[in-house]
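To begin, one chain is listed below as structure tokens, in the form predicted alone.
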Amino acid sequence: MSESPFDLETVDRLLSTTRSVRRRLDYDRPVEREVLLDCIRLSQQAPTATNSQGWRWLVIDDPAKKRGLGDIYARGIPLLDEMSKSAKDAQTAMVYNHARDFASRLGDVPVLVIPCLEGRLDADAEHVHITSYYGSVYQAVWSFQLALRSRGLGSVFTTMHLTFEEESRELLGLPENVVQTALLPVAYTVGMDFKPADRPAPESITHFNDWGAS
């Protein structure tokens, strides 16, 4: 193996510690406007289909619009409930449980954050059009999310308010032809001590050359 420009303790440790933080969140702590507009600047040099660059970023901020954005959100717990019912596992149910809890306290969040698209897919728009649609964009919002937590911020990715996307529109002010792709509430986080979750071998995941095959 040739030697990485790079050091990989440190980017293995900011790969295998990035995920969804939502107990450990500063809800009293400002994320300045400046931190994520960094952290939207090194998302701009993510990989993106037929190099469309159609990412569009709205952050919010005004606490009214936030409440808003709250109060639409918590009506998607109910869904959060039955899902927790039919969870799989005991980690599973516990993520949905926390999720439910943090529905209830989303517009408390400094900021939530929405990447969007400019341009509608067609109603009949086919595979290969949708997955290169979204992969872009979110390939844009991973590098945003890692850098939030490089500079001790954490995220959490949802599309609950999805549910209710012509009710979020109106309150955005969106045109009619912005997607919305996610919703991520940013924070600064209480403490970086973050570990790897646990998670199957990659071998067991993983197949070469035929499906079925190790």
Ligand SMILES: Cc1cc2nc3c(=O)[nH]c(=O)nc-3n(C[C@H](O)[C@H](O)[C@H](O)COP(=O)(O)O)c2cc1C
The other form holds:
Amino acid sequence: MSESPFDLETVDRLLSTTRSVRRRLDYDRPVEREVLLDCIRLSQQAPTATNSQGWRWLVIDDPAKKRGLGDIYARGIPLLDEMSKSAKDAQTAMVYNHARDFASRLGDVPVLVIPCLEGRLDADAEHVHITSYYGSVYQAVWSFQLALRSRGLGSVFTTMHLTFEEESRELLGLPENVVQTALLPVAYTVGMDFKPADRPAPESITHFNDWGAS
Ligand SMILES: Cc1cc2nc3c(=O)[nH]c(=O)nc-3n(C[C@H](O)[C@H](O)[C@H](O)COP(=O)(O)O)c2cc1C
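Could the form predicted in complex with this ligand be given as well, to go with the form predicted alone?
Next comes the full complex, this chain leading.
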């Protein structure tokens, strides 16, 4: 292998241990706005379609607004219960159970971060436009989550509150043309030793040149 410009052990550990953190969030330690802005600054190096850079970030640390969002999020609990019952394997069932337990505590997390995009897709948007639209924010979101992890904070990428997008938009006072693309609860983590998750071998999900061959 050619020489790396990075300390690969550290980079690989960051990439393989940035988990969805729900049960090890420190609810009592405040998160400084400066550290969030630092992570947002790093996320801005992500690619965007046609260099659009349409990402916008809404950071909620106001207790009343967090509670309101928490109440909206918790309305998805019956759905998580249903999904837990029909989970395809033990790992997935465990995720749903953790997600369910976490749902009632979301409003207590120190900060809720909502990555947004300015400009709404047409209802009949073509596949290429849908992929370019969401592809122009989610790469930045993952960079943001990696930057958090590297600084001792944890987060979870969630979408459940978007089942009630209209109510949350009203609560947050967002204009019609600002689209919420996720909701990331953010906090310092209790301990920092996270482990890689169990995943299938890359060979089993990769095709070279021909879909029929591996
Ligand atoms: C598109 C997307 C939507 C998700 N929505 C939620 C959600 O609403 N609530 C939640 O607790 N986790 C949510 N997750 C987190 C997943 O449950 C989690 O990534 C998955 O179980 C794997 O765990 P890991 O991230 O630690 O590897 C979402 C993840 C993605 C990528």
